[in-house]
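One chain is shown next in structure tokens, namely the form predicted on its own.
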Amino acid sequence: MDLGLAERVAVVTGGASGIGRAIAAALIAEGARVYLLDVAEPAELPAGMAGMVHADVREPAAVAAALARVAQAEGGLDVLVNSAGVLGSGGFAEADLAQWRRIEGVNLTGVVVCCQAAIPHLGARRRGRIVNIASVAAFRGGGAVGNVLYGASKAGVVALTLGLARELGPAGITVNAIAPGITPTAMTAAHLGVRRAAAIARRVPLGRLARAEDTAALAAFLASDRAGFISGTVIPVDGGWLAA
């Protein structure tokens, strides 16, 4: 299936490793100019990669610079994926504000800053595509992986999806959210065992845990023109655990 997406021009936070280098990759075989945004500087750049901006996503200023740099380099911007996060650890009663203030300020104001500095390029084209990266863990509360901050941040991400999705569709702007299961990634590595990720996966209708494959491949299809009457979906990809 031709998604049409090239030459479309793509950044994806977060995009160093995991399911955002995942999605990235996924960009990229589609023909997508895909830029990397994180504070990470990756091992290696995927394959055809466009190029690397430098950012913390929590930071207005910084976040604006880098895709105006983008816009400006490529003529525009079409594609905002929004990947960048962390994990929390440890029970509600435990944590500090500290722990709360790193997990909210990545999963959620990170999303809310790079969709401002994103709304006026991907309107000028009125084409635009913002794809967030929830979790199950939004439904869940925290989940298998994460904690009760984790879920509380990743709600805030589906929340902000249907409130954006009404707010910029008149610009044209299609706003959706994917809501990855339980998958293994250099983050999660430090809260999954192999004990542990057998008996999530023993708990999943479909018998296994996600791939990070398994979220690139629905983000480029929600990035695409196929896509372009879909907006303020939450979709999961997490092998019908939600409903297990």
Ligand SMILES: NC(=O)c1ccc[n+]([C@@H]2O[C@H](COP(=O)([O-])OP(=O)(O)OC[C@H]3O[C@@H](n4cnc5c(N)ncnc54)[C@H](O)[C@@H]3O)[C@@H](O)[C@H]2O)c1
Contents of the next structure:
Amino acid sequence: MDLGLAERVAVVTGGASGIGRAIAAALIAEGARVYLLDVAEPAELPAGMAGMVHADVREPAAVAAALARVAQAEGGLDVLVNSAGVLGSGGFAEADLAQWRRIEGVNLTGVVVCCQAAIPHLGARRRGRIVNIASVAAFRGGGAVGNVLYGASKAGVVALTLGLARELGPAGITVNAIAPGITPTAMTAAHLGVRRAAAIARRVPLGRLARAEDTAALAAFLASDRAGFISGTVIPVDGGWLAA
Ligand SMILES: NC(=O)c1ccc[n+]([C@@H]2O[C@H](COP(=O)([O-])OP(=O)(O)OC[C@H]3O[C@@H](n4cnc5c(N)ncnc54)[C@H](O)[C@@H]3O)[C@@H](O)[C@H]2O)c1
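Next, give the form predicted together with the ligand, keeping in mind that what was shown is the form predicted on its own.
So here's everything in the complex, that chain up top.
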């Protein structure tokens, strides 16, 4: 199926690593012009990437300037994928406010900031797409990996997705979220030893952990013309874990 993404202009936050990087690669494979927005340098640039912009998703001025540069260079912006995120660990009672501010700041405020900066550009061509990377943790208040604070931040992303779908529909912008299951990436590496990974995989009906490419395939579809009438959804990519 041709997704109709050729020459569409996309910004992927958190695109230097893990799921964001896989999403960038999937969009590039579909012919999109893809820019990574990240605080970190990618270990290796995805082949065919249009560019990289350095910005912290919590910083409105930096994000607005970065997106404006992309839109000016490309003549517009069609797709925003919000994948930048940080994990929390440890019990709620022991968690200090600094941890909450860090998690909420990147995972929720970061999405607010990036959406607000992108909306004027996305609305200009009336075919904008926002894809937010939430988590199965949104529905379980954390879980096998990620604590309560992380789950709460991702639940905020779910609510933001629903409300923005309502507000931005009239501007021709779709807003959807993906809730990936546990995926081996830099974020989860410290929590996924061989035995722990195997124990989690046994609880997944489809018998394995998620792969970044599983989420990337859906993100590319939701970013495309083919998903033009899909908005306000939150789709798990978890091998059935939430249903188990
Ligand atoms: N890995 C999992 O199991 C899993 C499961 C569900 C959801 N998610 C979500 O998927 C997204 C991607 O996670 P990942 O596993 O690829 O993690 P990752 O650590 O591999 O990648 C996260 C990226 O976000 C960037 N980033 C962090 N803070 C930033 C900031 N303030 N500004 C800009 N960029 C920033 C990092 O530099 C990194 O490149 C996150 O939102 C995460 O919560 C991950």
